[in-house]
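The form predicted on its own is given below as one chain in structure tokens.
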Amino acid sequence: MGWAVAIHGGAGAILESLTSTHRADVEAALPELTEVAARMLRDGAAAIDAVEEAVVALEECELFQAGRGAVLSAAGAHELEASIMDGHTGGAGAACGLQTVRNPIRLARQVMERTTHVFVGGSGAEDLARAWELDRVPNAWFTTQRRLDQLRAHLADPNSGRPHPATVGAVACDRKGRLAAATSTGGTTGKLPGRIGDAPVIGAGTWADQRVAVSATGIGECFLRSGSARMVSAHMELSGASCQAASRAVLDAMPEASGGLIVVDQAGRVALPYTSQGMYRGWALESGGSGIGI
């Protein structure tokens, strides 16, 4: 047994919006962004804490689709959501339709830890974050030229292109064998006000247990309908299949293209399965394997 950490910043149709410019910046910034967890978990951090701020470096680097760099609604604004769970206390945190929150991850974990609830949203969330003294930051602040280019396109012609890459996420396991799961995301370009993803939702986009911990990335609405994270732990537990080939499973088993998922298990083992034309990831080992990858 050993630590492991693996992040995502998103699956989907990669190859046609990677220009060899962005290409190069996401090269570089994938073994960083997945250092921040590593090193943490090198020093003895739990995998809890390494999850969290895996997500917040992710949600910081405008070249993901989560805090600063997120993508716009069909209204040209920003409608943040996150979640947490931590497989060792089965604790989990959700928060939803932020549009101030800095860092949505930070109020996801809040939630887990201050409150009797699992899920908030809206303007109970915005509320919570103000009265917890979060970082907080105008709408505007979320949004780069990238976005704004892909919202035109998109209004113009909404059946334009597969979709981008979305979401961000981490899964860790720690020295003493414990799991977590965390996932980011703005959404879809040009979605309706109001669409929720499965990122926040525990089950389909986040899931940690004893077992596995597990962040989907792709078209949420497949993954909301799959009930995909939680699905991989329950195919370990019911067949006895290692996180590999139940991760597989899952993603095989629903629409074409549907995205990816990132997940561990409690041995420090690693998966990182898609179908979509790729999917920005990266690991890193005890053992000492680590990598990239597009």
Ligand code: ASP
Second form
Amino acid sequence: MGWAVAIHGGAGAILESLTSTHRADVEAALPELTEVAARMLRDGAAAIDAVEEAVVALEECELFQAGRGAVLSAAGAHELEASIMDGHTGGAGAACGLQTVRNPIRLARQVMERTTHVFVGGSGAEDLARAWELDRVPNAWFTTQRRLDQLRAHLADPNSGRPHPATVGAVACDRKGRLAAATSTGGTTGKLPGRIGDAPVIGAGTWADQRVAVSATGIGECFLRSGSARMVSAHMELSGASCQAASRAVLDAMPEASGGLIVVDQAGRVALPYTSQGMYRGWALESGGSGIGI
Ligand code: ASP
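Can I get the form predicted together with the named molecule as well, since the one above is the form predicted on its own?
First the chain shown before, then all remaining chains and molecules of the complex.
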């Protein structure tokens, strides 16, 4: 029992491109990024605030592929998307097609707090970010050399290689047993302009209710077709399965190597299953224990 948090920095064919320097950087960053939310939860913060701040920190860290360091579309531009859900209130917010919003998860949270809508996109979403005075940056600010190299390789041979991780997320249970989930992404390398993945879709990439909080990463089309994040909760409700068994069953029912899920339940139990080669992840529990994995 007690608070619990898990974060992810994407799932996919991680090991193929992991140099020893990059591995060292990631292994140094993951505990710090997990601690962003853990510190807040330890101090009594609400789960919804902890997951938002964890995802902002992940968006700001260019090692991971959301916000700065996000992957590029086939047109060589960034189209960012994010969603957030508060399991305690049932509130949700999401945004897609963002080109200048520095922290897409902040816009998703504001959509949840300040509008009667759940999902905004494109120029209307950009207008809201401007009106609400969220930080905005030129689209090129999100670009890093690593993502340019990945796009070039993809465009040279779109069928080469397996998908690399391109999303970040966080799930948390706070001291009052409230759950929340947040997910942010640039999508997939070389995606068609206008393509929307699972990350901003409530029920596919993100879900939180009073039972469980879930953030997904992997091949978005698989998660969209399965409604995966919501499915974990439905599985728990209908079969009485634990969050570990339910999340594993949801992934096992999807195509091989689809990706991974981070999950926390109302008792502060965490599950981090994946079917891809790897998943950048970190977790911390009030009851003791923390860790990272690749
Ligand atoms: N799920 C993301 C998408 O398809 C990508 C990822 O998680 O790596 O947009």
